[in-house]
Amino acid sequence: MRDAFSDQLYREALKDNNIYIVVADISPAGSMLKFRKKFPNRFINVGVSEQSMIGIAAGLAMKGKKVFTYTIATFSLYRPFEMIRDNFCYQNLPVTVVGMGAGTIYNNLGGTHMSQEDISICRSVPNLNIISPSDPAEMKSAVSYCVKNKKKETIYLRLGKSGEKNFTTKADDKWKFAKIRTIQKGKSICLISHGILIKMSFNISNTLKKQKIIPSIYSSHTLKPFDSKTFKKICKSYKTIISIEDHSEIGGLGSILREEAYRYKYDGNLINFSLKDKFLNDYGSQASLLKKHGISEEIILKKIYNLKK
């Protein structure tokens, strides 16, 4: 996702003099390398100093420029959190910030580096909206909207890290801000997440259709503003409704279905896949991280027939 990132951030600076990027201590490498050289001058590296970032950000912002922040999610977010919230949300700049390798995609480096929460945190800014596209088509698509950002709000933007498929280029719906999207037709049971435990649900729903179970399949990207008028339609239309996301379980997807269900009075079922309240060191896989807080294809899918007994 990453390079998709870069990659649509080039394409968009080449037809737009107002845009910059301020990253911290990241090393440019293919079209971010492209874009630093091409436009040396709109292209900010501050090193190790992320309240910087944002500080220099703002005034770029206040002077009527496009601006992205960008490096490592932990970083990009929470060290200088205190700056976002003053400086990007209370004043309403329209400013992206990209957290990249978000979730627990940093296992190997630990706690630190997972940004499990950071969902959470962004949900309750005022001001402070959160797209996390669920491959690099979308992010693709979420980079250019996040350009034009006509609400003129800040954004989270976040990111996966590399290696990720597409999995949306077949949909019927086009990708569109605070818009659930069907990504595949079923019935009865419906899979929703967001980020790039997508292709969890697409492994899932293969397993599922030999034994003749379609499941539909949504791409749940803008968590912040919720698209609750289609989460609606979605409690009406399925008997099972299952969550999927590299998240903590207080503040994420997961809690914002369990609200809107409450609020339509969603008799089915409703299982999320979120991960633990807890620190789990597990410095492998991030399969293996993730397994640990109780998501994997095989636990989801003994639920799911669990369900059919």
The other form holds:
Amino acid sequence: MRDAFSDQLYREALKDNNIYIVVADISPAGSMLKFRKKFPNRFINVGVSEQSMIGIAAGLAMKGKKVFTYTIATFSLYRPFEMIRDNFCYQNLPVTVVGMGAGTIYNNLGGTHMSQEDISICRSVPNLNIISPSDPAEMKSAVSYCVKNKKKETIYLRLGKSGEKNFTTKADDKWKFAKIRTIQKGKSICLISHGILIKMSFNISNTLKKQKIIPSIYSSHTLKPFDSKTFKKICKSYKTIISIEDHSEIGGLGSILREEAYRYKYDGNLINFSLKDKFLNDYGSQASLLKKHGISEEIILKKIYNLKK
Amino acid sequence: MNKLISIAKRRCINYRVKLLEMSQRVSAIHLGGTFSSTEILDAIYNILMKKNERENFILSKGHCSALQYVILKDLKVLSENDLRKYSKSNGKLGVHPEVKNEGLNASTGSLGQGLSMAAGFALSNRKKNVYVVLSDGELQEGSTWEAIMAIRNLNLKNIIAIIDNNDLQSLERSSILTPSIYPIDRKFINFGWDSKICDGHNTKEIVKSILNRDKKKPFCLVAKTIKGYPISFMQNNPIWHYRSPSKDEFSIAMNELKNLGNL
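Hand over the structure of the form predicted in complex with the partner chain; the form predicted alone is what we had up.
Then the entire complex follows, led off by the chain already shown.
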């Protein structure tokens, strides 16, 4: 996903010389290196100084530049949070804050490198939109949107890392900002997620297919503004709605769906698989950490089977 | 030059009169800091900046926005009506500058953020000067030092930062609280900037120091000022960071300014 981001940004920058990227000492992997070589004056590395990364990006944006700030999610968002709020959001600047390796992706580096609350924090800030693409293909569409940024507001773009597969390329429903996307059309069960855990939806679906159960799979790639209209339709169509996310149970997709379901008086089963409100460590693999939080394909399948009984 | 300076002196008295009048209509105004910055902002707006550079000014010590409003009214960017409604529910001008208002280029108020935004301005067009005024208290913010580093690292020669070194913050003297930031000019020089110290109430010194700077480097002017200057009972008294004068205090202060004006 990281490569998809930098590759798309590079393509956009070839067409638009107003695009700048301000980074805080992040290793220039993939196309980022290409960007840096081709546009040395538009690739600004401020060093390990996230607060000035945001301030400088704000200054550039106030002069009409299209700016992306980029580093690992915790450092991108948490360290300079007040600058993001005051300089970007309060002044309503169309800047994209890129949080790389968000959620629990950096589990092997421990809690200081995980950002399990990023969406929750961003959601409460006015003028701050949130996009969490489900795969590299969605990432490319999202980057193009961020460049255009029709709403002219700040965007938090939540990135995975490397090696994610594409899941959404065959979907008829095209990626559109602030629109829940149908990736697979099925019946009675709805699996909805954002970010990298869409792979769980597909693995679960593959297992269920053997028992002739075909769930629908949705990508809720934009979390703010939330596509309430489509979710209303989802509420009407499914007896069971299951959300899966690599984010805290407080303030993420699970929370949003509970708020929305209450609004629409949904009386089916709404089950949220989100991270517990706990600092948990597992340096082995992301999958084993997620399992400690109660998120795994087995656990989700078991829940579905229990409902069917 | 001398005529220019005497006109500036009169202007600064008028600005302070205006600020005192505003203080009688509202409860929230930072008179001490606006009075210490008066000659600095006057020199920048009325002598140093070209008209097309005005969009490149940031008041990082945003709590002194009232002074900026008074000057912008003088320059006919804001109206008398705008000033009259300062800090009122039906007005647009608040205690801190808002980018949505005419002539104001950044929403500041939270200290330590202006210098980084100024760096962004400077980076967007290296040929145009950027002026930014900071309080000495902002040197206690880590983000200010990040910006000081970045500005030199990015070789932004078009930054002119002026520090209102009134040496007094909400609670006590900055030099007693944080002696480690002194001498301020040496800190900037060691970070690769050019820097000078001057009397911050002396327009001639402010202007000369800025015009004679080393144009191959970013520049920081440490303007030594007195908080509350030149009002006898306000000077160097921390209470005037935020306090509005009573009726009696107001008339004493007005008289003192009038006497200065007659000189």
